[in-house]
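Below, in structure tokens: the form predicted alone, a single chain.
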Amino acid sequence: MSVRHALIVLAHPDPQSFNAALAHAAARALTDLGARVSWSDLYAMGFGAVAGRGDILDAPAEGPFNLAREQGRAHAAGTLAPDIRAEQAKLAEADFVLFQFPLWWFGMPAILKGWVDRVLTLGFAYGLGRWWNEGPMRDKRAMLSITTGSPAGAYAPDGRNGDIERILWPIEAGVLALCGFTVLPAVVAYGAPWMTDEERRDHIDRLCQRLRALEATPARFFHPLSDFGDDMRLKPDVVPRTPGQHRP
């Protein structure tokens, strides 16, 4: 399946860092497939990261308050914040989505984890019994586009920071995959800061081959909820398989 819309979702404060020229080389080598390109610029935009009741357009202004029940609620209502259903929209039309960014502290700068935490929302990204590969997003491919500050070796099994497949699990596994998405190994560029013009020159490059071969890269493997018993383990017949190794 070739990509037709595709989102960019970029999370860095600076537009002129490697992670902007990265996210702009990627959505050229898109369009060029053919593809059109939407953008979700969080910094630029100035996107909100604290999920709340300001959320929710009708969200009781006191008493108990449950996000994901109340955003779950206020999706069918259509109640969400008026930024929260942009985002959903651009979603929604999306085949293919890319996130761009940092790893900070282990994981997503908070301006991305925010947008995770109000534009995968309850009935929109997920349901009771509408996760993993029944997700509503089932029909989509997402792949992570990542810098990191510290060299590939800090990052192998045995390196000082731990495998990279560790630390990107809670974002493929558990916020992509989740919501039902065909995850596409991630594309690391270790030691940014210290990367030569002609090194950063030969990762944009990479990236963009990457994008060209979509069409023939295997996706990440996750079980199926089929492979699973009621009390959430794999059943006793279940060979376990991991995922697969992120560099390509």
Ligand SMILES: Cc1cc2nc3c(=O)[nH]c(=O)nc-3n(C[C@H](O)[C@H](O)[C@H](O)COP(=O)(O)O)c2cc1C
Contents of the next structure:
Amino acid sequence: MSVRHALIVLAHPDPQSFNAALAHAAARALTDLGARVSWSDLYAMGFGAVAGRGDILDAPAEGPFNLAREQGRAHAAGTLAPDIRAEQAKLAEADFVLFQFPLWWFGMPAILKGWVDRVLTLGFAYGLGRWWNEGPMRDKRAMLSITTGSPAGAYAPDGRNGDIERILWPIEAGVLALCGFTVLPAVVAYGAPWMTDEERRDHIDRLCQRLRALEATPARFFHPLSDFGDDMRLKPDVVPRTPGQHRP
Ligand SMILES: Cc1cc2nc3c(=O)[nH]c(=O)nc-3n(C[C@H](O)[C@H](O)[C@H](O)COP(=O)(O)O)c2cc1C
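To test you: the structure above is the form predicted alone. What is the structure of the form predicted in complex with the ligand?
Shown next: the complete complex, the earlier chain at its head.
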């Protein structure tokens, strides 16, 4: 199914950065494919990164505060903060979400992690029993486009920084697949600060090419809930599969 409505979530403080260039090139490629493109340029928006009581318009001013429970209650009551509701509305419309960010400390920049913490609320993005392949985002595809400072070798299985799969897993599995997204393989620009202009252009082309070939790109594999027993471990007759080795 071709992309009808894409959402690009960009987390970079510099509008002139390689990350911003990748996001804009992706937007052009998706538009050329006939998709409508929405943006969440988190730094430009000044998006608040810290989840808490402020996210819930009718939160109790003091006393115990259970964030997940309050998020679920406020989502049902329509009392989530307006910036969260606006992001949820963009997500609800999108059938493809591209996350563009530099790898910071082996993970997402805090502003993007905050977007995840605040926007992917109980009730909206997951619910007890409504997650993984049964999650609310199950009709949407998502893909990471990441830049790193270290070169590809550092992210090889025996590399100094550890296999890139270990870094992708918390985001692709713990956030995206858990909410139900179909996860397309990440595009990684290794050693971005050391790339020549030509290498950057080549990488931008590679990302656009991937977007043009989305329909033919096999999704990453995550075991469906039915593969797990009550102990949350794979049933004895299920052959374990990993999402697959990612290679540059
Ligand atoms: C706070 C911070 C943390 C970083 N952590 C990592 C890291 O864990 N691994 C890595 O390979 N590069 C790391 N880098 C380097 C960035 O990933 C790199 O500079 C960026 O991907 C280049 O893209 P840009 O030119 O668009 O900023 C870090 C940079 C910053 C500022």
